[in-house]
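A single chain, nothing else alongside it, follows as structure tokens in the form predicted on its own.
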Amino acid sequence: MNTTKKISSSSPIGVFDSGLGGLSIWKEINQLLPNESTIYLADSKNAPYGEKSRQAIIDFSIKNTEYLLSKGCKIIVVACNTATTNAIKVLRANYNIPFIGIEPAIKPAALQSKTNRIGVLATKGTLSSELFIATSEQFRNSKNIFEVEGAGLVALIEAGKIEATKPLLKKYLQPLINQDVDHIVMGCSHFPFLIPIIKSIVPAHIQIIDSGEAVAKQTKNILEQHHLLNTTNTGNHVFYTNGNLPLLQSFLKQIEIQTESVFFEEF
């Protein structure tokens, strides 16, 4: 497998998600490069990825990232940290383009972290992936790391129940208070959308970190190793999905994205 497509400074960057949360990282990406163009796929019919087999999860990666390359994509991030987790590697082995991925910021974290106490709030998927664990086993000499599974989450957030997922919250979180911990790494891109409900529940010490800004930092900058990086152009956008379109619309005006300057359409 390979893409054959000609691309250049102008093709744009392939964003794919499970469903709408990697909507958190796209626009940390588009704001560190406005003049990016884009192409978001919301694979929400599959959604939640973290409650699949791992070779689910990569037939669904291919699958996206074939649809992407069609496409004419220069770059693809993963915005999904259970298919970063449990296919990047097999991506990454039989594409040859660059490829972006996401997982929980630990290493933030844990240099950061005063109590040596970090939560980490994630789907099972990301949990028991070997990326995870090696990530993971990096700091468990020197901090305390404890993980919750955010279990229903993902799904309430792909029905556009924000306010659903709080008594879920309540209870995933009251452990890691318990803990004392004093960061929580959100170890999903959908979990982003949660963050002022989280904040309502947890003690005002504690950080909420995430991965996004991070990522579109080494988008950045892989594009330039590979002198693809558009610095003349004004980025114009365009998402997919197989999931419910006015939905995807309306997590794009929550994040201050006008509707009306980009393109819809489901694949």
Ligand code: DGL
Given for the second form:
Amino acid sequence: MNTTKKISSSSPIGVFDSGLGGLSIWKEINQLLPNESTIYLADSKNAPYGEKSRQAIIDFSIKNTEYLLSKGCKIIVVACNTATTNAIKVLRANYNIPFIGIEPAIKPAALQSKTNRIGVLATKGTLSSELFIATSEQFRNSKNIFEVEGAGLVALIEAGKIEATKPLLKKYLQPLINQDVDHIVMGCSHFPFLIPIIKSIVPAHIQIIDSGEAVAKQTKNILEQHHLLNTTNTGNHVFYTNGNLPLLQSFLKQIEIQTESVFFEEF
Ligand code: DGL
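Having seen the form predicted on its own, could you give me the form predicted together with D-glutamic acid?
To see the whole picture, the full complex is given below, headed by that same chain.
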């Protein structure tokens, strides 16, 4: 498979997700790397990935990658746990460009936990993936890891119904509270948008962990290693959705991004 444009340090970073969730990752990347230009792809038409087959998730990930490569991206951030855990191996095997993935942050939660009991809230696609199972196995000897599938949450977020997630969140979080976890891992990039509601449900001592900052740091490291870090320009940002354009605009407002470059496109 081909990369069509020549890349350099001034080429953009490509970021994709099944929809709007990856904006939580984009925000961290932009904060750490303000010189970098970015192209964000919200594949909202096909969300939620987490309830699709592994092959469908791989096919969506290839389609998104091809699109970002056609725009000349120098690196691709798979800002979706479900796509990372199911498809990143295939992407890395097929494209000659660095990929950064996002996985549930079990390791930091496990290292910090005092009760040795941590919870993971993720999609069915992530929890059932080989990569997630292998990663969590590394900690199961010494830690109790309790998994909860956040069924229905991504669809509500993609519909802009953040408040409507509360009853579902109460149902999903109660078993984790009952298990005396002291950390809950946001195993889906959509879920950081729910943190204020989650904090209103769980006791204050429970830490909520997400992977955004770690992904931004890893992006920086890999760009440095490939001599692709942009140290001179001011970032220029473009956002595409194949779903609801006004909703993408309202999420961008929420993360305090002011840009005219927000487009609907079929991809
Ligand atoms: N943001 C995606 C993730 O991190 C959501 C998955 C989905 O579309 O179900 O897993």
